[in-house]
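Below sits a lone chain in structure tokens, taken as the form predicted on its own.
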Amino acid sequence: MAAKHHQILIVGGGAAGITVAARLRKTEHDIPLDIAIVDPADSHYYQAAFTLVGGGAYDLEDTRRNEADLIPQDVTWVKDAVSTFAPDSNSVSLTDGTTITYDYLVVCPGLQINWSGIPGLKEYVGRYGVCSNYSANTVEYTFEVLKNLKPGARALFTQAPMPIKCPGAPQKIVYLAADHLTKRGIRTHCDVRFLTATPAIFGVPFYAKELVKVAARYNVPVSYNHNLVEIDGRKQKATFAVTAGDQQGQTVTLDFDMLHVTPPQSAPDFVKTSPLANTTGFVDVHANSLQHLKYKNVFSLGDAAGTANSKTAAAVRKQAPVVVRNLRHLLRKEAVEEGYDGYGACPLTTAYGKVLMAEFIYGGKPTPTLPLDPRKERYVNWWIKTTGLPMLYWDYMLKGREAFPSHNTAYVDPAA
């Protein structure tokens, strides 16, 4: 069989492959391209409002659209996965055996939730109070959990080792739940933890001093350093490795009665066995310019780029632009720029109608973009979350529009 071709061909057709596409789309007046992207979804979902699925605060089905509405206009949907990489010969095998070759690659596949990385996840989630807001699958057994807990219950939050998607979400449930019960006048006859296993609550020390303080709010518990190793649903009891401390080495066994588990992420494995691949399994990529390291004509973004920022959408609406920006500069024999500053955004939900807006950049540089102190819990950033950020991802991003206001690169910490 012959191998197909295309100009530019896109690995992934989520956030960041429909974002570079329709960006592509709209700055080829000079250079008509031919671009395709793989991915064998039907359905394409906002992620970042699982917490609010979760919490009960949104509805599932206002997360997802159909993946053959978002393809841009005359780009060309190859709905099948990738198996392996060939980027010395510039091609990609797909899992029907079909080869693509490509003049230019943008690997943009998002994580890999390892399910059967914690004994008795995968068999359990779903069922006897483990839940999960990390799949369209199971997030919606969160919140049901959540409003059947009574007085005397267990709740537990988990956080696994980092890489992970959006590194506040882990958190961000618990003061939805820890709010839940307090406005059913039962928080205080509920036991609620949060065990994560990073050695801080959040990676960005500027947000954290006031992340230490909301859970201290809500008299929730923060235990670092406990990875969840085991779950025995029928007996209800969780198992976490202690991994730093006084009690290195141990083991804690804890009952439970709601079990949030974020479950341990990693790049694709087609991503991590291919000469792609970082030590760590991720896209090796240049920090700045985003273009591989050894194969000049390899771009990747979002969750998969091997990378420090924080892997978040926000993250892509600053990448995205960068990789059109180089693609077009190699299509006319430039140099490629290092436009990309680490740009993440959290907006961290700290209870319903409240949320922390966590903005920064490489080196934990806070970078908020509206001019206000970003430490503080506003309903405005509530409003954001809830409404304004939807629809700027399904009406602005995804299209290639740019709608969104720079970022202040030069904020200050008044505190400091």
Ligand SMILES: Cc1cc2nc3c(=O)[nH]c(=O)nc-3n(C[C@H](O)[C@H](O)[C@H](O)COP(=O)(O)OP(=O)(O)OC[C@H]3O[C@@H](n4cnc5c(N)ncnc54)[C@H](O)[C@@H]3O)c2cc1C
Contents of the next structure:
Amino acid sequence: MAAKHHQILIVGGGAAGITVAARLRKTEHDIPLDIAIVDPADSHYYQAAFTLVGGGAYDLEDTRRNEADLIPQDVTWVKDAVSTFAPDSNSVSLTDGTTITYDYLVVCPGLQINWSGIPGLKEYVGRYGVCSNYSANTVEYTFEVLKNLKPGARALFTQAPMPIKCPGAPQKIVYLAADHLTKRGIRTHCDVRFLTATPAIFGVPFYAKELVKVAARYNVPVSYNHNLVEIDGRKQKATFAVTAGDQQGQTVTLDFDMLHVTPPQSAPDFVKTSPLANTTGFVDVHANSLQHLKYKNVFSLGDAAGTANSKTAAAVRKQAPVVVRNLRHLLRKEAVEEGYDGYGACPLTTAYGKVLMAEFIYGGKPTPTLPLDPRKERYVNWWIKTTGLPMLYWDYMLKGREAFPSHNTAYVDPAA
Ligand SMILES: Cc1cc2nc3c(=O)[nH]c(=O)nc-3n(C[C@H](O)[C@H](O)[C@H](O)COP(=O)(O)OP(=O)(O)OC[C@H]3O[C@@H](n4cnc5c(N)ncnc54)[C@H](O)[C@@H]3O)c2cc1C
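Please move on to the form predicted together with this ligand, as the form predicted on its own is already shown.
Once more the chain from above appears, this time first in line as the rest of the complex follows.
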């Protein structure tokens, strides 16, 4: 069977794939393009709202659209999964055995969630109080468990080692849960704990200092270097390996009524084992141009890219224009630009009605969009999180439109 060919082939039609395809379509005035997206999924989720769904503040159905309705006009949708990459022959193969060749490849299949990475997780998630905001199938159960907690309940929230989607998400649900219990008048009668495999509460010290105070305000003890390694759902026991500090090498087993799990995540296996991967398994691209370091007709963005930014849809919003401009540079035989500065954003839901908007670039430099002290929890940020950003995602990003100038300036603390 002769291989199919597309000029630009996009692997993954999530936040990144749809945004790139839509922007390419919007900017093709001079050179018409033949674009295809490979993605097997029927549904596309705005995953950034999963925290709100888990907190009972957003409907799951409002996070979902049919993938078919998001594929831009005149972009071919290949409804299958890529199984291997052969960049030396500019081709990919699909699970049905088809080969597709390309002139340019954009790799954005997201992160792989390793549900089998913790014994007991796959078996018990969705039962016995074991919940997770990290999948559309399990996120609604989080609020079901939360709203049924009784005085005396023990609620544990975990964070897996990096890399994970939206590194702030594991603690966002802690604060919503603590606030929910406070509003029900039973917070002081419940034991709420946050156990993270990381050595700090957040990777950017500027924001971490504030988040430590938020956890303390809710009387939530934070255990660092505690990695969830086993779940016994029936007995409602969770075991953690301590990876640093006085108890290093030991395990700690805790009882729970609610266990919110951030599952271990990695680059997708088919990326990890391909010639496109770096040593960590992610696509080996330049941090600023997002061009592959060896295969110059290959780009990657979003969660699958081997860049040091926070893996967020916010990052995709800033990466996609760079990838699109660079594809057009290559089509015109021009040099690529290094326009991506590592921007990522984490709207930390610190209470119902309050968000600390953590925006930053490579090196952990804070770069707020609004000219306000970004360390403060604000109602306006809650509005942005619950209303503004979903609008920005569906009506602007995924349609290839610019909502406002994509420029963030470094924050200078007036008190410093
Ligand atoms: C609980 C949670 C909270 C979050 N909170 C935020 C937040 O507050 N702010 C924020 O900006 N971001 C947040 N995110 C992260 C955000 O959703 C991701 O960073 C973003 O979706 C990444 O886009 P992507 O296109 O790289 O991957 P995805 O959007 O995950 O899309 C990947 C696509 O690739 C497809 N695919 C997978 N394998 C293959 C294959 N073999 N072949 C072809 N296609 C394939 C999938 O079907 C999918 O459509 C959160 C995520 C979660 C789970």
